[in-house]
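Here's a solo chain for you in structure tokens, the form predicted on its own.
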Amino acid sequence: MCEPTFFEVTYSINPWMDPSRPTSNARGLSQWKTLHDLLVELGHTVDLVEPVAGLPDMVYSANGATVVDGRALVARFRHEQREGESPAYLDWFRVHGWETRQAERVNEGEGDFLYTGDVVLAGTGFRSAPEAHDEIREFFGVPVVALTLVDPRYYHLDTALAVLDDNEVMYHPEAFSPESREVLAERFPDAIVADAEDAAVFGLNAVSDGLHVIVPEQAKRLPGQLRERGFVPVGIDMTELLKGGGGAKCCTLELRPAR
């Protein structure tokens, strides 16, 4: 996780940020500390990143790389703004012993990549450009599923399917090509589908760590879905961090190391 000391919305690069809306830093960083100290409390060790000044978005951890297996593919954002928090990813990484390296194509990380213990789900549409499903595939050595997203609402993966275990999932539908819904519908035939209402709060910007599904608690109708499952929904305000296009998961990337 990243320490939003430096968080603020200036500029425009998904439909969510709107530089003449105001935001607090205050209340954005007391947001990412109740995540923080909820994932303590759930029993996750979570390493920090030092945030840079000038790199507001550097509280959108999840972006900054893919690490599967003791390996971390460090992102290349699509967008000048974002730039910068590459090469403060590759430090981090490399200094804490992570086999590491940064990618040659346009790649959001765990943003647009989703790893679900033997295949990596991998977004395109609006950021993450096809080409870099090969380097994901060459990379980590596992198979790659493409979904193309549609709607700019949901400009990442991450913001409209969330990877619940090694064989559970929930996604919202309309956030898909029809191509993509079918590929969906045939491999997680099961998954948990979100409405247009969840969706639109980010509800499927969640964490999950096999049990416990940290989802913002203005969704209405997962919790009910994923306790039916299993699941033990908990949920958390991340309204102001949202104001910048992001929520709990765009918030953490999930460590994964060497088996």
Second form
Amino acid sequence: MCEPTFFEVTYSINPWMDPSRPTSNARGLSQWKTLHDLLVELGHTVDLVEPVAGLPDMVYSANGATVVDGRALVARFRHEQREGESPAYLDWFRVHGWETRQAERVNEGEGDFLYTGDVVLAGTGFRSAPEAHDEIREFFGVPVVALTLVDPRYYHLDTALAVLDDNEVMYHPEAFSPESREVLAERFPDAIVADAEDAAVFGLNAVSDGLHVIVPEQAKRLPGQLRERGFVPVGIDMTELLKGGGGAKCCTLELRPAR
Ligand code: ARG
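Can you now output the form predicted together with arginine? The one shown was the form predicted on its own.
Every component of the complex follows; first up is the chain already shown.
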């Protein structure tokens, strides 16, 4: 995670970001801290990367890299406003002993690449390039399932789909192209389908540890849908950080050590 010390909305690279709307640094920090403390309480180890002044989006650490089996493929951002984040993540991973490389193709890390345990679900349409999918396949040696996003509000895969455990996901079908909807329906016939209202409060930008699922407290139906399947939903308020277009998942990059 990366503390939102320098969080503010000074530019707009997604429909959620409106620089004319004021942000509160204190409120962003307290929401982020609640998420941090919750992860620790649930028994997870949280490592921190040092925030860099002038990089207000660095709080969305999910975009910093994709990490599977001890290897980190560090992001190459689509927008120049975020380019400066890559060196910070490269440094962090190298210093901490991970096998590290920066992506050659536009690749926004776990924003678009979600590991399910046997494949990587790979988003494209707005941010990560389709060519980045081949690079993911080669670097991690795992199959990649390409998914195309079509609604600009859901510009990263992790805003429209969450991996709950090795076999299950929840997603908002309307965020995907008709072909991708078919792929998802076939691969995950029992998936939780989020309605438009829950998707619009970033209900799918959830962090799951396989049991607990941290979801925005504004989501109405998802907590019940999760409970029905044996998950334990834990509500959180991330509305300040949503002004930058991110929620709990965007603020969390999962580190998967070598198996
Ligand atoms: N302002 C950031 C951007 O548009 C938000 C990133 C959200 N992160 C995510 N994993 N979806 O790039």
